[in-house]
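The form predicted alone is given below as one chain in structure tokens.
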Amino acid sequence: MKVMKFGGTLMGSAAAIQRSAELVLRWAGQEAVVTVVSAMAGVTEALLKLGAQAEAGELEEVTAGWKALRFRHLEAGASLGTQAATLEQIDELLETLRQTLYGIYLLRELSGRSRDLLLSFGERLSAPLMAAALTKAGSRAVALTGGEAGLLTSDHFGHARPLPQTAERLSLQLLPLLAEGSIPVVTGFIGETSSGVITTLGRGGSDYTATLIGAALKADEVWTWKDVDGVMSADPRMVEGAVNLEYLSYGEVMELAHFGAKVLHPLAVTPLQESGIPLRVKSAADPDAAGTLVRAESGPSGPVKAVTSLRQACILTVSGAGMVDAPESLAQIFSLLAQRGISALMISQSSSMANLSLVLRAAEGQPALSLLSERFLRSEWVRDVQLREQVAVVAVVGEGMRGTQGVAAKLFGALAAEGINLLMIAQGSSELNISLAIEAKDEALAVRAAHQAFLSRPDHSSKKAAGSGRLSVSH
């Protein structure tokens, strides 16, 4: 059994959906297949824009944008030869979307719950289109929302997490369909709470949906289809010598995703780890190519497997002599940020315990500064809260770094040779990555320097990339 996930670019038009359906059918004749789909290309961004316009009271713009989405989906349905009943279902969803947008317009409010409902329409509209393409080819296909498939989540809107009973529910809903010879087409990215309220798993959540299903059904492999050849050792737009990676470990992929790689949802591999189910990044343009295999073992390589970077970051520093030997001060800082949904990408504390520095996403910098300043500046702990903007994070990732001496020295030396100043450094005890905060203007130079130091070798075991049409590990 395989679970196959198709991203937005492979669902971008009727022709692309038809091609994706052909890839499903190529393997569906040999084994059971569950398909997970994203929204059509650009639809999630369009829905976000429509939500913002509705909240701002821009009704004419909202109406025009809704009409464009309606035309695009109904045209795709007609091109795929979709049955009248399915077209009617799609049109009813589009009408519900219109009503949702009008409700946001009337209230002038877009809450987390409303945003999740709004964004869910992208996948809820694309799943019937994929099912229609499979049905036209003579297969039995059933379109399901994540909730209908059994994906039960918390009510943390925007970043919902699956509840423990999800695996059993997925099995109960999907295995009977597979047994009767149907192909379930499940909406990625979305689930529902125990009371039936729609939630989303966060951007990239379709990968997470696929791996949750794969683990629940004990699939042989989970395949995520891309319009690229696999995962690369760096962003080819920054590094001309970037190479395709044949193998990655679960841990390496999680680190790459966390630090900006457009590879997978950061939590995507977690459902697969316990059972050791492999995840494969496949190329729709070359279906016979092996792609990149993600598994428990990394495979032979040097100490560093890839270099990734995250731009649009900032550094928030909280300082004060009262923080020394006052662990409750740290607890309150992190608790306050967590209550506002702000998470740190990197954390560093001085040995005196008088300074705490956090790397945050750029959009969270000013809200965090205001929050902590208002709460702590007049307390007995904190003397100052400062924000440094225009920051980027560069990370080198590889299981081969574990126990290998001289990796940090080599990295720091390569960056120093280029005159790059390090603002902050972090390395976990797992020794799986070294993360550096630098000035944003030095991001590309730092990525090239790190890649040159560790990966630009003619005897590298991975095949060299041709051109720039590959999966980037930079955000």
Contents of the next structure:
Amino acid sequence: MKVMKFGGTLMGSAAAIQRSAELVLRWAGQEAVVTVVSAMAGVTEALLKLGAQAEAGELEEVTAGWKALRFRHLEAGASLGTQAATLEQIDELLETLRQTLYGIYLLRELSGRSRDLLLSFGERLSAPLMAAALTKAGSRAVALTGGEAGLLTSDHFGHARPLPQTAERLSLQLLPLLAEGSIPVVTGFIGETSSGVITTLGRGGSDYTATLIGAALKADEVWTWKDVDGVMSADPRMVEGAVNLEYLSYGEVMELAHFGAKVLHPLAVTPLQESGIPLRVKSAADPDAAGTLVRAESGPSGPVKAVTSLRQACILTVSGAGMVDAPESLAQIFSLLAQRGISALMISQSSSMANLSLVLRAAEGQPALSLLSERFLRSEWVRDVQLREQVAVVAVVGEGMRGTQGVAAKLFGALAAEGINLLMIAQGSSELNISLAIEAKDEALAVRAAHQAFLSRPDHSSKKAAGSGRLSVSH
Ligand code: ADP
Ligand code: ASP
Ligand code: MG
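The structure above corresponds to the form predicted alone; please provide the structure of the form predicted in complex with ligand ADP.
So here's everything in the complex, that chain up top.
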């Protein structure tokens, strides 16, 4: 049994949905397949924009945007030969979307809960289209929302997490459908609380839905079909010479996703780790290619397998001699941030303990600055809280780094040779990654330099990474 997930690009138009359905059918003849789908390309973004416009009272723009979404889905439905009853259901769903937007407009309020409801329409509108394409090709297909499929979550809107009973519920709902020969088409990204309120798993969450289902149903493999060859040694949009990776460990994928590689949701592999079910990232353009196999073992490779980067970060530095030998100061700083749901991407503390630097997401920088300044500036511990904006994080990832000397030196050398200033450095004790905070303007240059140093094939590398050079490290 396989779970196959199709992202927005592969659901972008009637023709794309048709091709994705053909991929499902290539395998569905021989084994049971559960399909998970994202919203049509760009729809989640469009819904976010409509939500903001409704909240701001821009009713004309909202109406125009809603009409465009209605046209796009109904037209795709018609081209896929969707049955009249299903088309009617899609139109009813569009009407509920219109009313939801009107509600946001009237209240001028978009809470986390209503945002999740709003975003859910993307996947709820695309799943019936995939089911229609499969039905047209002669299969039995049933469209289900995440909640209908059994995906129960916490009520952390925007980043809901599965409840312990989810695995059992998923099997209970999906196995009978598979047994009768149907192909379930489940909306990715969305779940439901135990009282039936719609939630989302965070952007890119369809990958996570697919692996939750794969683990619950004990699938042989979970396949995420993509518009790229697999997980590559860098984002191919940034590095021309990026190559496809044959194998990655679960840990390596988590590090890559954490530091910005958009190709998979950061939590996607977590449901698979315990059972060891492999995740395969497959190329829709080349379905016979192996893609990338993600499993427990890392597979043979050099020290670094991939380079990734994360834009829109900032560095918050809290300093004060009073923090020396006052461990409660750190406890209070972290607990205050945690109460507001702010998590650090990287942490560094100077050896004197007189300062603590945190890399945060850009949007959380100002709120964290105000929070810590208000609470601590007049305390006995903290003398100063500073925010540095326009920061990017670059990370090199690979299990082969463990116990290998000289990786950091080579990385720092390569960046120094490009005149890139390092603002902060971190290496996890698992030695799976080295991450660096740099000025945002240097992001692409740094990624390319790191890729060139570790991953470019010899015939491509015209320039050797310098062993030394200008390197400035500061907190
Ligand atoms: P999906 O639509 O299936 O959710 P995404 O668009 O979220 O897929 O992810 C695929 C995109 O991720 C690619 O188009 C690519 O630009 C980007 N990407 C970033 N880093 C990598 C990487 N290391 N390997 C492959 N793709 C990457
Ligand atoms: N449609 C959602 C998003 O754009 C979920 C996904 O694509 O995985 O984030
Ligand atoms: Mg994605």
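Residue numbers count along the first chain shown, from 1. Here, rigid core means the biggest group of C-alpha atoms that superpose within 1.5 Å across both forms. What you see is a predicted model; the values in this text were computed from it and never measured.
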Aligning on the core only, does the CA of Pro327 end up 2 angstroms or more away between these two forms? yes
